[in-house]
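Taking the form predicted on its own, here's one chain by itself in structure tokens.
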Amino acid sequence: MSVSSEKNVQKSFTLPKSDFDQFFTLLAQMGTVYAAVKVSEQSFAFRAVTSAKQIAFDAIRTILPPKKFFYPPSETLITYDKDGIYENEPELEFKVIFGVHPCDLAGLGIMDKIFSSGHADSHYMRQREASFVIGHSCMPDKHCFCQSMGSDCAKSGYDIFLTDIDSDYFIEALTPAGDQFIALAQPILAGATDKDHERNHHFWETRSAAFTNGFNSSNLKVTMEGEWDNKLWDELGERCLSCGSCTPVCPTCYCFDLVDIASLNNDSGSRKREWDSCQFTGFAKVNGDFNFRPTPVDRLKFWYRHKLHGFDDAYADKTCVGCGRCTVSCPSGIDDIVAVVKALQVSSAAKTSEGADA
């Protein structure tokens, strides 16, 4: 998929679920297919699959989001020896990533903006270009609040998108690459009829009504700034373990550290980029033993601000996509973003009411 060459070439088709094996065979001809598979009683992960039977179509969220394919947890950026310094450009594996839900597609869109802006990150962009992304519809569970974040419907980031409409899939092609694949799959596809469009519309209306978790996101910036000194932050900070579990699972967390690894004889080595977390005690520590965010409270407030409105000024986007991964992964239960935001909004509304009565 070419991030820079996306254009609206959207067309709609249907695929009988009985023909999905043939559809999968066409995908596998493009490259290695990755999809959600069940890895424990409650967990799913994107893994390489060789058969449609391995795919967990009912997966709500994977442990790690699809950002791991383009921005891996650890990667070598450069190597060096006595003769020079070399940019590391490993051989690319073309990836077909199947079953990316709307919230994760929104997350990829944010990561694309970050890594393509200014001096584009060549390592991310090379991986992103060598991919074909298939979005897939889903139904929310009690942790999903993507509707509140405006990321409940897929707008971009995919080549084709599949919506489950009973015995068929409603398929939309968005990019030139998606259009080319649709042309190859024509023998097993049919053009979408008015009835198919009605079924597709019915699914998304039903899904929209199925959300049980969320909040009003129109006043997040005012709420966060007005409640910066709320005692709730102290309560959350007392429970925070600074374990950083919330950041690797987030579709849009992109902080990293650079690690230099030298050989024992010191005449060669490498520089690696590894995921880091703003929740780690030493993340904001600088020379002179000074820490810009020394306490869990400082770090939590920073993370919440960045997720809920800190990205607005630069990109007009929020970096929380409402996937619920941080809520599920937090061992202390302090990353229930919906509960925290609602509590802050109640406090903010109370202050406003008191001011009006004064």
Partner chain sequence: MPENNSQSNCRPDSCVQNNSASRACTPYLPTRAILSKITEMAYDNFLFEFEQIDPIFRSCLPGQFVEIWIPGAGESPISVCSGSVGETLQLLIRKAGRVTKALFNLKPGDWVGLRGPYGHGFPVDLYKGKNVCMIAGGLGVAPLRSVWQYLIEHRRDYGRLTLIYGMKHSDEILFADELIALRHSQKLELFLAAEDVTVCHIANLEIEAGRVTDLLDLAELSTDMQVAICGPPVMYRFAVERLRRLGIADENIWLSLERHMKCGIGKCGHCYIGGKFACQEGPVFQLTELANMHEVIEYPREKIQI
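Moving from the form predicted on its own, what structure would you give for the form predicted together with its partner chain?
No partners, no molecules, just the chain.
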């Protein structure tokens, strides 16, 4: 499947890679450019960059997903003093986020749904609106399974998308802001030819064939429902440290806590929103010592359910986008989602065939 297949021809362009510096200059005119840079032998992180040379174009997953730009780990929402309560204005710096992979774009799409629905979270929305997102094609490593989760081809979450077609970029715009930027960049772009479309198509076909990790996800919800009491959860729970490493790295984990920071004499202070983790012991505890998810097994299952089955939130679908971050960051090696799903599917299939035999 190609990113361009659903799009209209006039919206596709090419840029010779040799002209990327000029393209970067145009991006930098909009605001601070953030892109994946190499931070250690094997890890990448989004950092502010001032030149194209700093960008790791072939980066694999960054340590943290781009949610941190719009939903920072800790953010002051409210301040107060003895006279009143005030909304703390988010620091609005226009951000140009370069090189977001399809899984992370899908993740942003999910975060957008959650924070924009119902009682919209204005801090998230305003920071999101002050951004320009440039999607970028990538090649899977052994932990990527976005293909299984249906998030391997970007459909939303970006303004323009760049596909690496050897000596050129194949560029598509999705939003009005994307169109505007394309208009601005017109002098260095060429309209995509049939040949370019073919090259783009070829890239995505090659990439689709490159996945080595994954599963058939057609029965995922049913499997999660039916295998709720599978003993695999107990085995995994026994090894879980409840360290909460799996949640901040996930592009779709949105749970938070609201905390007060009082000044010394307590007549002024602030209220912050901080990332929380459903893996922490007290997450679902209420007064009177009732904990609705007392053990790591309960909490792990809860998290897996959000990822592979989904909750009745504004998104109402499975929220794993297959980025593989939890798998690489879990110190106990239990967030190997692909292995877990496959094991559950085997058990589920065994039940079905038993049922058929009976």
